[in-house]
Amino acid sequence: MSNMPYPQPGSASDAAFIGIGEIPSGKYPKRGFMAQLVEAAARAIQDSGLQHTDIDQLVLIPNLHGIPDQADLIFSRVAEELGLHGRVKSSMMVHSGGSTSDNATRAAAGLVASGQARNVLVVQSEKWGSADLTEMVDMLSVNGIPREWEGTSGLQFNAIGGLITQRYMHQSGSTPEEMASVCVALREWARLNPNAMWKDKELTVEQVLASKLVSDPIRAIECPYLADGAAAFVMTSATEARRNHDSWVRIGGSGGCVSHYSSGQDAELGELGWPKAAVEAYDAAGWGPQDADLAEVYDSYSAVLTIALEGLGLSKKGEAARDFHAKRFSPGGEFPVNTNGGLLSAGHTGVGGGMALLVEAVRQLLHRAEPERQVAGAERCIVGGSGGSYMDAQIMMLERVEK
């Protein structure tokens, strides 16, 4: 993907983000799965300036909480719920775990660029926060874990987070206090985000380190909180965007690397696929970390984020945790990272965790965030997603375009 030339801004085949929608994340047991999805979709369509009947293609992001709701997604219930039955050409699903939003964007952009769709709605909904906890623990202990080898040893996602964190701390010499600072920085951003799960609760390094040890060395507050939530965005062509909008967001380039399925098969858990994916993305976009105004990168555990930031060249090797401790990535710091609070404080909405970060990137580049959270003059953002046991690294280089 990244070795193919991308259209220049404003060309007819250049896909554009023109609208986003999101609802608050957290535990909302009385808020239905489909009701969440429809509300997020309606907000995105309204934000785009389109009518719902202008949508001619649906790209759906799956849920992880239950098969019945998944079946409704697969068999086009969303088209009916949105009043688009008989109007949309297709309703399809894209799934790659935490990197799904990046790949769904590629699918939507490809449909626009090839002329197969005019206005594409990409939408996601998840009920992780209200789902049966035992079922969710069982699911996270089996899916994405090699049954023949690692599953038999009892490995599950918190254990993988612990392994990756141990490796990172050993290589970087980072202290528990520095690692805890990642959670604190993200909480500071979440406190500015009205949609964040933990917007009303402050956090300190001492509180992080005093929480229960879950999987050495990570503690309870360093694990993501399962949440309900939904988000959506609309893509169209640059020609349509220029006709109806003063600004929009384009994909300047992208890169990706699938590094493993089994954690034991990754040659370097302290790097994962980020360095290789970054080379491809930066080459495709023609700009790199020194040119970015902010980054929105997958962060289900602190080390997952620090490893990614170093692989992206946004921190020097071994220095990301110390950069967080020095408040470089906090509100008011040198470089904004995960301005919605990330999965660790905005809430982990399953596959939607990456979707929320992508939507936040578009929001920032459209200059539609709340004043206290808006990155002044934001024009370029690096978005990073990762799925499964951090099996891949997917990067989108997003750019603001104005008439």
Second form
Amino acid sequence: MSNMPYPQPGSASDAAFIGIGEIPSGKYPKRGFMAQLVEAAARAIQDSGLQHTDIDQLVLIPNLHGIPDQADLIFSRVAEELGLHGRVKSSMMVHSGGSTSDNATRAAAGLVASGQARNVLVVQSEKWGSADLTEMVDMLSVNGIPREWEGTSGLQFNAIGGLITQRYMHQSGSTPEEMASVCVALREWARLNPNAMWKDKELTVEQVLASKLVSDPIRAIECPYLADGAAAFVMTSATEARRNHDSWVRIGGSGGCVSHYSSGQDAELGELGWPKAAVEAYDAAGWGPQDADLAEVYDSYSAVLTIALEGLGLSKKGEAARDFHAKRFSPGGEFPVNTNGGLLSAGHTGVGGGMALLVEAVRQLLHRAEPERQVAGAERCIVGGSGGSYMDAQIMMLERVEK
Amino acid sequence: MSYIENAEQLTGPFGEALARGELTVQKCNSCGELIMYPKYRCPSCFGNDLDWCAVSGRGQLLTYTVLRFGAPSSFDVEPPYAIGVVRLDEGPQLTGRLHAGADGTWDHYRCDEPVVFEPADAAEVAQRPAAWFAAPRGS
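I would like to compare: after the form predicted alone, may I see the structure of the form predicted together with the partner chain?
First the chain shown before, then all remaining chains and molecules of the complex.
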């Protein structure tokens, strides 16, 4: 699918990220769902330099831990909680699992570009870390897995990770040690992120390989830890951004490919939709992997990330795990990847995992990350997201703009 | 004009064939496309004259995993058990179960190696209608 013309940079239809907010991810049983959401929202609004009453549109990212909280989102509880009832034009939910943050960005940018909204708040909260584990395993065995065709074989999400990893390792010839080094690199980044679940715990390749097999060839430490967390961002138009900001972040272009619903139906489980989405995104943006300063790409399992990095052209085909092993993507390496620690080490906050990566991308491009992990002079970041059983590959080409 | 009206009509014939020890896939009578998993409309020509046909049961193992912890509680099988994605010689692909080898493990499986359909016993198929595959005998 060819791209429609993108908005003229700096124009009223050119959407701009102007603020982000996030609270630490991890196990926080005392932190309530709505309390988390309001705090992340408040931080993003403050960061954007706006008043809460400037928000005229809410785009909500759903939680996965339970339906009652999700219903609160659907039926505008957030408008009341933020004191925006009677003020916001509309409150809506966007949902595509792990790629929701990318699609919420599309929705928010579209609302701004078409004049439907002036200042959009996108916000997410999740209580996965404190939820009942058996219930969550069952939830992750039913939702997003075809009941009639794959449920009957006992498929669940770690098994999908196993299927994809097995295929990737077969095609690339990557060793267990090379795969484990993906987790280690992400942990090194997480150690620099005060919001990361595992910021206080070192990790070695030996520890990964000594953990028990969960779904061959994936081991326990290679499975994402379910976490509580919340994040938010504010978008407006470039013309609005210019009034109060010296810098903001725009979308240079995007690409996407929905390659399957069932993991058993993807013709290329070792590639997924990335190569196709990348062609579209790079064509739209007019720049590509060689021009990027960093990347923030969905990583609920190591192979999910290595497959994406290869499809994005950030690694040569089959080389991403070896690149991780050679520390190319680690702190101090040649090219920073998942500088917040990713889902694997910052914590898997459900649909929020992709949100945390997107927010980190905007934070890096606004030059607001903590100094230890701020990528010096970061101007261009490739953001990648994937939902469900890695049903889609979504790419956002983010650019720093200075007035 | 008649059409497939619900999930039972769509999936039923697959389970009935498995109960007979046969592996079948959906077939479009208009364009000849073999379809798996079955659909309400042919994904190729978008027609709705859809039928079923038996396949050889031979295919290639695209990938597999052995789940060792965290089986869905509704599945009611003690781990470990193995799941594989098989591309049939006829083209379509599907997820199914893998039989353990004589040593009780799945260590002999490799990606891209041949596998053959080998039905589970009737009680198993009745409870969990899945296609089971094994390494070809003598391999």
